[in-house]
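One chain comes next, on its own, written out as structure tokens in the form predicted on its own.
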Amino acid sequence: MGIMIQNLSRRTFLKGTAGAGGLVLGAQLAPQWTFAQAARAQSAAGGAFNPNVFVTVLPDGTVSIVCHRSEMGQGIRTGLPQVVADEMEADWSRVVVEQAPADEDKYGYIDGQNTDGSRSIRHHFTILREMGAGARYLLEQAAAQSWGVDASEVYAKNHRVYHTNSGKSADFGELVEVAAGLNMPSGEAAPKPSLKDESEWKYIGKVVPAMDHFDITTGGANYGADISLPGMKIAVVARCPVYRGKVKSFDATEAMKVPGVEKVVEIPALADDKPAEFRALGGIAVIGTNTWSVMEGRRALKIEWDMGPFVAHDTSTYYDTLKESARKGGAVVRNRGDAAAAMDGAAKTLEAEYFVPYFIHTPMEPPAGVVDATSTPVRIFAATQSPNESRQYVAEALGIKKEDVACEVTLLGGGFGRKSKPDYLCEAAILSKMVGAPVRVQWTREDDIQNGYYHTASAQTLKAAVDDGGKCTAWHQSGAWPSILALWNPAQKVGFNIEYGLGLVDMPYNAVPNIRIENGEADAMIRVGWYRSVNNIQHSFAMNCFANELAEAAGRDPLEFMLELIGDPTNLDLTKDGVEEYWNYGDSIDDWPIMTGRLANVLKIAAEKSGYGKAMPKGHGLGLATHRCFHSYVATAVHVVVGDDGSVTIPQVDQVIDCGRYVNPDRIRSQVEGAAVYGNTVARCGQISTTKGAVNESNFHDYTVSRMSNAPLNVRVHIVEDYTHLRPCGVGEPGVPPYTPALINAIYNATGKRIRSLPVRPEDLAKA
């Protein structure tokens, strides 16, 4: 790919942003092209061009730099900056971010605006450096040329310009008026601003503090709730308990008692042959002035619902026809060998069965999004991960075309996969239409948990078979879980590609001469959405859970056991056992391979840093586990104490984490550490249950996540370096997949009881 850098400080759309008088440089991504064939092509197109990532210069030297991803907590929004910063020199006391809004055609140059596969870094570190380098060459050429010398005499350092032979200087704003009337080199022959070596770095791979960390612990952050508009009212939507539900017929006439209620409407239910996707699906509003009287009106309505088709959706039994399901097997997405007749033959066989339930986000901040359908364009202000889709799927509530609707980008309080669907945004609009004015819409703790979108429930059937030495010789696994892919096609009953190569068909254990996986059928009958690291939750789960059963029926030690099955190290071509479609997270197996060596790399040094294999007391045990997840190699050690009532305590966890290029270690112990904890609620907390198509569950009371009182106490994260010269990985999600199966590991060597069912329970664990 080629990368287009031009200098736009000139160009009249820029009039008005922050750029307006300073030195302000775009990219635009070439799939392919050289320098000289974009230039062709933009000069064919009458001069159009349309940026994706802007460097401004301002001047007074500050640095602003647009940072085109959400900021959920993840640190982006530092991240991105520092990449831009160290490669033009710039003095990060004086660096700014402005936070982009929703513009695929300018700042979606790669992959679109969506913050979600932990991809904001591997996609973008390069380009961001040459937009950095980019800035550099043309301020070191406005010094040549102020001050009559060549350019190879000078250098910026540290948002200053030198001149080698005078000792002359000049800090950045001074030289924005020269650097703004340059252009980048062009043509095939032309220059390539040079990039820094490694060594001279001083943000990226550093720790620099985060850009927002003074607002946030100040109160100065704004989020989706804290937006407020003139002449805006609050709303809060009664929903069906049931998903698919409709409104029979309601009262609001107590609802309209209430002081600070003003109006009562209905959100007209989605269209029976609508699919769901990120779409309202109707209900009863209450809109007013303030959130407690709309609350409060809320309580006061007497709705009849019909239910819909889904009311015979109940957990207790679903989850049942889930596991007949992944018994039975289905499609294959694997092949490799001949498992049946290797199990016929075998030794020893083993056999197990393991199962997630449904899982809900629950961050912080639950969604909230204000919309203004009265001004042109349509407005949108939200804690979204995907601003672009928020605009598309507002365009269709309302009828108008998506290029009619903005959409500015708040902090987000969490996301977790959760506020990549804008179906509150929809809400918002539709209210706004009706009442004429701009309307926040706020979802409460309880209308997420019962009416959001679930990780999907998942069973997963597991048969090995060993041969007299204890080598595994075949392993069979089949699943069956409801699709993602059915909030756009109802009738989907298997998964995809996507879901499948989510710890999948890549799984962990490959040096194993004959694998087969199958996928079951499922009905979806909720809303399933993306979640924390999505399927390879459960994946990782059973595998790593299952090929710690396996090593102690073959009478080996675990850790000795797994890396036989991973094996020698590899780049893995799956397309040798029949894997036509592996997607990759979205990515070239050349530029990001599955490299077995690496996977096994992570393992040995988290039972190092545990200290895998030393005596411990009674009720004590130390697991494993490991996962490639989003790109990068993470392996996970949990020291458990379980107590004779059940009572589980983790003193310390290891986690483990090779990602290749990093750029800020600071943030990449954060994320990992909080993927613990959240972890720690997929083991032990959480568990989403429905009975009559209802969720049971509304609030932390009983749908329970990780406290102070149960977390793991003490997460070391230990940040392998070893491949930092290779492309960057994710980070985010790749922490989740492999703890609760190195806890749940951990709790049968301190207990000599196997857990095959999540959520794992005190009762679960007490003698008895």
Given for the second form:
Amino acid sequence: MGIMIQNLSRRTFLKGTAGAGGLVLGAQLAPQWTFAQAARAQSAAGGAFNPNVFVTVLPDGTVSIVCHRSEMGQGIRTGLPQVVADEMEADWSRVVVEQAPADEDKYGYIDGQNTDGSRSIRHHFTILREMGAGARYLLEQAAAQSWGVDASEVYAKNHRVYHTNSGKSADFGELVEVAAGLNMPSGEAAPKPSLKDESEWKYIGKVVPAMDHFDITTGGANYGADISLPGMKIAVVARCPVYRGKVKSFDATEAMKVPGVEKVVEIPALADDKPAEFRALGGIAVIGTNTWSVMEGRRALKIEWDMGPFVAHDTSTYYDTLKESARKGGAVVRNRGDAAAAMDGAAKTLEAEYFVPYFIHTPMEPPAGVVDATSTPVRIFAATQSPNESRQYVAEALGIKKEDVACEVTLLGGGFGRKSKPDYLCEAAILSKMVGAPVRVQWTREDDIQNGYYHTASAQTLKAAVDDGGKCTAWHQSGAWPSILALWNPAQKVGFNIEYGLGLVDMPYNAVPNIRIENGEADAMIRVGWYRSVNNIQHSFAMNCFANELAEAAGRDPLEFMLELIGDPTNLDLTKDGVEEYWNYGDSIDDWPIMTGRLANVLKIAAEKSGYGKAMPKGHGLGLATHRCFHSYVATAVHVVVGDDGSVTIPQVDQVIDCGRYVNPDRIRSQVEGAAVYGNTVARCGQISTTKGAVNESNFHDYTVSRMSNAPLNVRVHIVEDYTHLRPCGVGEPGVPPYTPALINAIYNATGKRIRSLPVRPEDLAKA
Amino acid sequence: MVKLRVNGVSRQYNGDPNMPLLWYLRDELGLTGSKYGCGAGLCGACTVHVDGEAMRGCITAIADADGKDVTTIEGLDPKGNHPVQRAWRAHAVPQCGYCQAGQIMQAAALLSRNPDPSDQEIVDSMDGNICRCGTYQRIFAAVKTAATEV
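Output the structure of the form predicted in complex with the partner chain; the preceding block shows the form predicted on its own.
Complete assembly follows, chain above in first position.
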């Protein structure tokens, strides 16, 4: 990665950021190929980008570190600054965090700021270390110059620079004026600011208190729904219950009678030839002075809808078509040997079908944001995972250039992928322009559940063969699901390399000599979008559970059998099996290989920590699963107790994560604890169903999520130290996928009941 | 005319008596610490105290708060140092933080009437408060810690 660090203190565009006399550092790093960008590039050409990140030291010694990524609970406003602070020898108590607005020039279009794909640390760790080291270098140079000594005689430590021989020292703040006038060495021959040795780290790899916890615990933290601008109006929007349906006619008479309602306007339906992407789909907006009034106004609307082209989307039949398609198979996306021939001559074969329904994100904060289209530039204030895409789609909605749109990012009350899609901000922009005032659009929980971007429903058919010795000789997996790519190309009927790369073609049972993986067709009939850990959910579920079924059929212990399937430690080479354009989460396979040894390692640790193999009382079961995603390796052991009435309690969960080099172990623990609860919702709670194209569920009474009474409350997180010399890997998502299969395997061990379709309900487990 | 006290300050409201307390607090008073999560009393993000009892602001009509004392997260402790708030920070409970004002108000109300709750009483009391980040085990631990201080 080519990096150039610059002293930007006197660059005019930074004045607002740095204040007078500040030292400001900038850096440029190479663009990275990423999720949404790659998805878009399948149907349109993607761009190239040039990210930057910045440090500011103020004259009072305050070190302001920019967080250019969106905070949605993963702790990134702590993790990124602690890397910079460590390398620059800043005192954490004097560090403040500044949330970056959208800025493509400084931070890059997608990889710089689009916060998804569990990549904030792994893509920015090295550059942020260099940013910190560059700041330290300039402060040391400034001290040496001030004191008239050689720079080799000075060193920075804990917010001061010291002169070894004389004992002189100066606070960072005292050095700002001189440092701001210095140039970073540039060119090939220039000395590089040296990075600290790992043994010298005082924040990286250590628990640093999270940045926003005082504000959060006192009500002072600001989210998208908390932004108010002078003259701002509040809007809620009635949207067609069926995807791509339109308003035929509406009557606002009663709505206008509600005190506080000022206007009722139509957001025009998106033109038929325009794919949904992240655009506003249209509807009737009720606009007024407070949220209650506009909600009441919306209830009083009379709207006749043209339900549009997807009224046939009925999950009671649609889910069957997915299952049929998975059985039938289709495009061969990975092939090793001859699985069919191996099945024919096998001592034993097994076949099973797995199914996962649609889910919806339900972040605790439903989508909300403010757009002021009356200002120049147009201003967005929003809970968004993708500030630059927000600018782009808002600009398109207003018919202006994205350069004329600014975006400030608030805290996000959860994201999980929902807030990567700025359709709600397009609505706010259109309405702001219509009414000539800033507008906050507030989605209700019903809107969030009924008009969202759904986690894809999927069916999978798995077949495998074992020989006389109980070894697996063939593995055939075929899946069908509506593709995320349909957001850009509605006619899309199969998946694409990103979806294949989410735990399907990189299925890690490398010891199996014959492997065939296929993808059947599926029509997209609703907005399908990414959801925390994406298609890894269903792939990890099917793979780990089927491996346990196969172990049982072969008369083998599941742990020993799974380790045998994974095989000897190696770096998986998928090109040998004909896998084309393996995504690898947008990264080079050389930098982040698929290391089967690390996968086996976490599985062994999970078994050991959970006490796997011990005799358990009746009704108890322990289940294991393991999965690699976003380059991290996670294994989960769930201990479950199933009552005669089918009730499930979970006394203990062990989550083992190997994420390579890590930054803040407490924020990793919190993410992985939370991932178990998120997985618990996937496995046991809500599912989305449709009738005549409309989503049936509407709020937390019928779209249930984990609550304290059914969540695991004893999740023990074990962070693997064996590979911290390797690159950082993702943390936010990888804890989710192995939870479900570990739970389902545990339920099997407790009850003998094999669950292959989610969610599992007590009635599925109750004794007859 | 509804008369009430919010965080110790006397207030009067002449508008729609059916307006939920949550929207009065957020839109009329600008007290945005209480959050909207469901509008139906299903998630607890809007939890405030009405005469010391935990109530869901999203389904409590402002008329029902007439003559009562309302406390929000902003008014729980003048310096943000209520034992529950301190315990929340000591256990580093929050992730995104959006639900936590409601969780804290729920826990504070629990401990004010039952300073030594059993494990089951904690779960029963907190079960109406959803956290999608999944911070339940830290919430549980923080309530137990706070219980030693109230």
